[in-house]
Structure formats: structure tokens, C-alpha cells
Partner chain sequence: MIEDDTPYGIGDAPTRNLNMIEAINDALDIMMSRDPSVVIMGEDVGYFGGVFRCTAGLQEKYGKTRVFDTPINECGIIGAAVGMGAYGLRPVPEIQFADYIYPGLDQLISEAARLRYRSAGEFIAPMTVRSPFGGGIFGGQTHSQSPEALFTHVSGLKTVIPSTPHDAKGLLIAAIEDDDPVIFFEPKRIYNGPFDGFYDKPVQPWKKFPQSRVPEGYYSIPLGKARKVRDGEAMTILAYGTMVHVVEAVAKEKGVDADILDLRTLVPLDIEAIEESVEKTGRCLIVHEATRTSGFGAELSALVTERCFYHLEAPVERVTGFDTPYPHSLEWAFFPGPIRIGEAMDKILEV
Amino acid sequence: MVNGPTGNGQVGHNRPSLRLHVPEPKFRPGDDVDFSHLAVTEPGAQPRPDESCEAKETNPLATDLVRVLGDDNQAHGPWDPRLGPDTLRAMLEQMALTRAFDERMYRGQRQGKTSFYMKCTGEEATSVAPAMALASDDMVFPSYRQQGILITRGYPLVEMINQIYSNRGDKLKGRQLPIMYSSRAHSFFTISGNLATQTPQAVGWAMASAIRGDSRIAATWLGEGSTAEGDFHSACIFAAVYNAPVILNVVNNQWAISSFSGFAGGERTTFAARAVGYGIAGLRVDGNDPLAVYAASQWAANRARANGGPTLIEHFTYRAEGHSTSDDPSAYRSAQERNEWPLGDPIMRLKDHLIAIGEWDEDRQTALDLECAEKVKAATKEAEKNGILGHGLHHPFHTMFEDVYQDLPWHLEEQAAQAIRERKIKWPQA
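Please provide the structure of this chain alone, in the form predicted alone.
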């Protein structure tokens, strides 16, 4: 029998000691911020392969950065989607409305009207632009920061607020955490708080669409931190093996709650580069450039619809605020990061582009922001008629026993009756 290795790894031994690497962000609270280490490529410098190309032809783009809008606020290069002014203004409006919605819901949470909220400040382009590039009936499997998709698809703001407040108007009957929406009519799959579970579901739905000979594709979103979950990798292998018509959107906003992207593998390579290992198309896109995001999403959608298979898109962006209302980002990152982020703000960049091409101005932007704020305010007041957190205006108690069985089993009927009796004894006014 061969003897095992000897030595204790101590100083003086003829082999070096092993050392564990623990990722560490470059900036911590109080640090000066310098993003010069980021390779921000020139807008328009990236080639645009044909949508029917072999997946390997996109490999260089998985480590590059597809950009369209330049410092001159003009669109450059082959990825320019050449959208008309009306479409650009519609995109700007949807992003502005999403931000206005976030601002008011954040204040509502701070006022105790709901227990929880998550903003997408600085990431609006990663949901609004793809929603506009996809067909309205393409199935989307979002994570918890894609409220812009629902807003762009015309889901009533009042219904979104009802869900956030879990009031008697909530179509989900208070069974989901705030912001975990669902709308079958808008092809918007129920959001789950369990990270990355939506990715294999999206791939499975896309496979089923292909089996049926349908024309609809699927798209899913998750954060870069969630790519460390096994569900994501299972989704990638199934998508690759069965050539599923699906778009896998990885929103790399640099931070997964309080853990920076290095803990998900971001120190070693890009997240789009994971596509290379699975043999699927991969694109890395400036996530704060709405035109680049739209172009990449349209490219991937056309490819999937033509049976070209899946595409993994990394949206390189930045989470400008906390992970949620339960998070204080000043505890783990420098306060300077938001202002120093080299790719700017997506709403500002699209506004400046429209102004540069003579299709917008600052006064119209001010008017748009006011209009969006008033629209959200009116929807909020309407939703509040159905109740807010702790005011007792919620769905009838017995609804907790509904929507699971077509015919309620006898033992649950007994439990429901008993629960209702006990509640009436404790709260006669009910």
C-alpha cells in the first residue's frame, strides 16, 4: 500500500503552505473610489454577428462590452437599433415611470404602509428595454427587481400597489411577499424569493413552447450573485442540450445584498463568459445604455425565435441604492461608488441622447417627471382605499383555505369552519 503524504505544511517544510483566497471588494466604507480598473470599451467598436451565427462566434463579445451611446450622446456602431424618436420617448417614459413608482413605494414603506420594498434605481434599462424588444406574449420569468417589465407591459399601477400593500384588492390574496407580482394575462410568471429557481422554469417553458411548435419564447432575469446557485447551471445545461428558445439575463449590478460580485466568480472572468463553457451564445452589454440593452435583447429574441437557441446576456450595471428597504449599503461599500460609476445613469443617458438628436428638451423632461409622479400618486391613493399594512382591510379570513384544491377536502373544511368560529369569538366585530 502506498504511503500517504507526509509533512505538516509548517514553515521549513520543503513544500509551500496553501492559502485560501477570500474575495474582497476594492472599496469599503470611507474609501476613495477609482473605477479606472474597469475596461470600458468605445461605443460602436464591437462587431454584431449575424443572429444565425454559431454560438462560438459570440465568444469574444462575452468578455467585451457592447455599447451604443457615446460621450457625445450619439448612437454608434452596428449595434445601434435605429429606433425612431417615438419609440425612444416611450422607452424614456417607461423608465421614468418605473423610477417614480419606486420612489413613492419606498416612501410608503418608510411610512409603515407596507413591510418591504425593493428599488431598481440605476437598473431601469435592464427591464424596460428588453420588455420593449420582446413580443408582448413572450413569457418572462423575472427576479425581484424587474418591475419595469410589468409597467412597460401596461399592468395597472393600482394592482401592483394592491399587491405591495397585501390589501383586500390584492389579486394574490396576500400570499406573496410585497413586490412578488404575478400576471398570467401579461405573461409575467410569479416571482419567487428563492434565488434562481425561475431559470430552470424559464428553460422548461421554452422547451415546452418548442415541443408544441409555438412561436413564443421565454426570457428570465437573475442577479449575478444568483448565478452561483445550482439552479442557474442546471438551466444552462438544459438550454444548451435542447437548444431552448430562451434568453438568460444576468443583471450584474456588482452587489448581491452585501456580497460583492467576486463571491459569485466575478473576479475570474465575466458572467457572460459562462456561456462559452456551455456552448451557447453570450453577450456582455453596457446595462446603463438603453439602446445597447434593447439591441442585445432584440438580437437574442430573433435568434431564439429562428431556432438559433439560447443566449446569455450579462447586463453590466450598478445597484445605485440598497438591496432592499431592509438593507443599509453604507455598512459595506463606499458612498462614493454611485457617483463615480463610469457608465452613468440610464435615464439621464437616454434623455441626453434625445436632446442631442433634437427630439427632447429639459422642460419636457421636467414635465414628464411631474406627470409620472402624479400618475403614481393617483394610483397610490386609489389602492389605499383597499387598505394598507395593519389597517385590517384584507381578504376575508376563509380565503386562506382556497385556491389549492378544486374541491376542499373534508378535514380542511372543518379547520376552516373552526378557525372562522374562533376568530369571531376573539374579534366579534368581524
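Right, the form predicted alone is done; let's see the coordinates for the form predicted in complex with the partner chain.
Chain only, nothing else included.
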């Protein structure tokens, strides 16, 4: 006898059967792309509440889109951060350098100099602009796609490449997958492969700063896909409960590897709107508008520093390239998406703005791009002196056992001796 659910929905009543909704992106490979469904708001039309406002006052901004740069390449409205031309050019330079770095490292991976790389193409504004808006000793807890922060904070490119090549110059001693940087001196927290774990850690760091009566704040970044992790909920609830001085940056680049943002819950609401339920200030910004990103970051930083509490910023952007060097996006999305993306390219938009205000020109841009490429090339050559992956110039074997604990326990001492014995057998000359 069958009790309970009757299976095929045809038995016992005339209601329609239940249907499981499985989200599906609008465009698959070969499809024509039309982004006209995206509500792209008028630049300058969004109000800028006072930084000390109650969190709920930001609720409308969590579903709107804060934009500054218009199609006329001019800055508009109350969110215009009114940065001077030198600052704007510095921002452009850091973004251009980040892109040049990505281009060369991607090629390096294809040439077999390392095992892996991840670009941030199209998302440069979401790391460079916040890094400029924060103080240099505010602690950042990034994911793996915020290399623009390290570059903006002046971490040497050679050190980044040493890490990518896992060579003997690598400060992380070849232990970490490429791009999982760490630099305490640059207040850049060690990157983990486990998604979203950095978010409650950032909140804890911010709580510690508050416990100590410090003035430093924390900021964390994660992709929209990672917001589905439980850690993100933990981060939000802790940030809200303790009014932690932290900025939670959600980089909504539409894609989590092959899964579109619908699989992170993006079909029914915005990611910034989640702030509303926690009682956190929420801002949704045009992530390809460096001025809007800067302004939102500055707003959130001022708020946090004045004990106004946490802010969740959704950066609405587009992952222009594959997820990683191990990914082929043509297998799951239309190749047209990148070119049709209605918010354009962050570097082009800032460049066009600087030209429009008479502070830049195409020749200077060409020179800048060349300069960035040369800078990266020189750093690459310098780093290659320390070796590339798999070419022998790595750290000594015993370093594998160090730093598991502060001191080497007996079992790791025994295992280190074994590894050294094996090395002598495998490479007697070494």
C-alpha cells in the first residue's frame, strides 16, 4: 500500500503538478544576445544619503544602481566623488597595469611557465577603486580575483610573479596555488581556495579592531556565486549583530564558472538587497563605473570608521573572460555577451571620461598601455631568474614541513628526514 506522496501528480486531485524551477541563463553558445531587460539607471539619478544614516534608509539603493559616468563621459549627480585629474589618472594607470599583468600571466600559463592563472578582465574597477578609497592599513580579505588591490597598494610585480611561478623567490615557498597571494605588509590577507571563508574572518578582524579601539576597518570581497555559501550568512549576521566596521563587497560578475547568477539566487532579487534583511546598509553600484565604485567604497569606509556599522556593496559587473586558465566559457555562454554588456568596460569608460574633461588623450593612453606592458615584461624577466614552475628552482624540501606548526613536532621531523632521503636518491647531484 502506498501512503503519502502519490508520485506522478495525476492521482487524486485536479491541481497542476508541482514543477521544479531550474534557472536557465538567457543566452547559451550561439544565441544572439540582447541585454535590454537589464534596468540600467540614469547616471546621477540616485540619492546619496548621509553616511551616518540608518541602514534602512539605503534600502532603495540596494535595488537601484548607483552610477556616475554617463554616455556623455561626464560625471553626474551626488555620488560623483569629485576626484582630481591626478587621482583619476592614477586610477586609470592601476587598472591598465592590472590588465597588462593579467594578459602576460595568462600567456605565461599557456607557455607552461606555471600551472594556473585567473584574470579579472572587466572587473578591474571593483578592486582598484576600493583600494584607492580605503586607507593603506585597512585590512582587506579578498577572494582570488582582486589582484588590482595588491597592484594598487604597490606590492612588487616581481613578488606576484614569483608566487605565480612557485619559484625560489616565492615568499609563500611554493606552497600555494598561483594567485593565492598573501602580504601582511600590504594589509592583504592570505587568499584561500575555500570560497567565502574570508568573509566571517574579515568581520572578526573588524570586531577585533573595534575591541581594541583602533581606527582601522576591514573590507572583504567575494563573488556573487560564493554568497550562496553559509559563511556569507555567518559574516552578515556577525557584522550586523556587533555593528562591525567592515565592508562586504559582492562582485556580481554574472557567472560562477559555468553557473549564471540565477543559481546564487540572483533571479528574484539583487545581491545588495540581502543587506536589508540583516539591517546592514546596502548599495548596488555600476561595477564598471570606477567613479561610482570609488564613491560607494568611500561612503562605506567613512560610515564604518564613524561606528556607523557595516555596508554591503554589490558591484554589478561582467566577467569578460573565462573563469580561469582551466575554463572555456564558449562551452556555456554566448560569445557575444562580453561585447553586448551594457555597462561597457571600466578602463575605456574612465579613459573616455578623462579625455572628455580634457585631461587625457589617445596618444597618452597608447603610451600608458605600452608602458604597463613593458613594466610587466621587465618584472617577468626578473622573476624568471628565480625559476618557473617545474624547472628545479624551488624551495628546499625541508621547507615543506615548516610552518605547519610554530615548532616542528617529532612526526614532521621524521617525515622531513624521509623527504630529504628521497631527494638524495632521486637527484644525487642536487
